[in-house]
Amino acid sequence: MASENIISKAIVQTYSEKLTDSLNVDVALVGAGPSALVASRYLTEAGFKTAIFESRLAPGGGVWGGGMCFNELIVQDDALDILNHFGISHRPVKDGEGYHTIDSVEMASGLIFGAVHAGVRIFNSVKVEDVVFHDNRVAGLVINWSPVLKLGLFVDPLTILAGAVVDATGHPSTVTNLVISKAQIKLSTPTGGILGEHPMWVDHGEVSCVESTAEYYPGLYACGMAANNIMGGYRMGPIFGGMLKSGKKVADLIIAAGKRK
């Protein structure tokens, strides 16, 4: 056989078999930014079988940018502990006590191989257009190639079922709105829908994101950002600790329900 199809086939093989190994999993997320990376290694080191879809080309999020492309970006004490545990390392604010500056593109780089050296599956440059509903509960997702959606061709998606799904969309909380507009549920909400971000108070945004990670509706989780969105949480810009406390934050959540498919 000749090397180039020996290269091809192998690789079409092998994502062939990671992708059907993933079609029924424990819990599938949406997004690939900090929080659920980070929710991502604790479910697989607890033994739930996980995958993320992120619709660009490359995992992270909104993490490689820092603050307005100066690549720094900070955390607060509370959750070195998370940092830690994925080797990041984190040097102190000088006069700023409490916080901790780290190099975004280390930070976006071990949060991806901290997940995926634990057993996690990424799968980038795939978009999420429907979910699954069964039952009155939301019971997995419907993907598609992002390019094939972004230049409107007509191709029939593939579905991804999930004992849990998370929304790990950042500030648009894309699942949550296709969950509310196709299903026409009421989300845990004061209104039932979602509230909407706030603007910038840093030390407001890093509580209520952390508060405000929960299950929404049967079988949907929200964290991060998108989580924010939906009960109407503060922005907090390139700070990031409540980012990842909100990862671990849902992940204890499903762990401790079980929610296994």
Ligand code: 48H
Second form
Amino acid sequence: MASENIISKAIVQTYSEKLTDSLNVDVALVGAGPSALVASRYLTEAGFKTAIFESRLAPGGGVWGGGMCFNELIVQDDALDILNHFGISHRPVKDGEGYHTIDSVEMASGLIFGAVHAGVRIFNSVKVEDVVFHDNRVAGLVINWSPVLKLGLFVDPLTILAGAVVDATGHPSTVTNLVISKAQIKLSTPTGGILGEHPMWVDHGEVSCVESTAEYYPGLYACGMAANNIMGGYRMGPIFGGMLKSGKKVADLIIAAGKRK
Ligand code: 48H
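Okay, that one was the form predicted on its own. Can I see the form predicted in complex with the named molecule too?
Below is the whole assembly, all chains and molecules, this chain first.
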């Protein structure tokens, strides 16, 4: 067989096997930002079949850019065990009251590698455009190629079934928004809707982001900035301990609930 055929056949076959095996997963996460990357690794290590669907070509979400493209991030003492689990290096800030700097490129690449190496499937350039809704629960995702949607092509999607769906889409909490509008459901929030992100208050936002990490409707969890947006938390800028801890928390919640497909 010509090399051209061997290469193309190997890629098409391997990708097809990977996607076919991911049509039914225990946990489907939307967005490959820091919270989802952490969550997915802990879930996979606990034996849950886990896949992430990311609309961009590069996973990593808002990590790469550090603060205003200065490619350094801050993490606090109480999230160092998560960084250490991924083998990501950190340096204490001198007189920095428990803050540490991390090279954002090492953080993004380390989280991505750690997740994939543990067995998480990441499908990049795949956008979640809807959810599967069965018997008053979120039961999966509706996916399509990002370029197809960007070009506005009229192409029907495919579906992923899941025991639990995690909205890890960051600030807009896209999945939760679309479930509210299309399934006309009420969330387990004080208003039944999305409360909306508040302005910057670092210490408050770091705590509320983790506290807000929860199951908001049967089958639908949220973590990271999506959870913060749902519960009206303050934003916190380029400090990422809350994102890491939120990812760990959503994994712990799903593991404790035994959500499997
Ligand atoms: C597939 C999608 C879709 C879709 C969006 O924003 P993220 O980095 O997510 P978090 O919450 O883990 O981390 C937030 C952090 O990066 C941040 O923004 C902080 C700390 N901000 C503080 C502040 O004050 O500003 O990543 C979300 C990912 C992105 O990669 C999107 O491309 C992806 O979700 N995504 N993927 N289908 N419909 N919508």
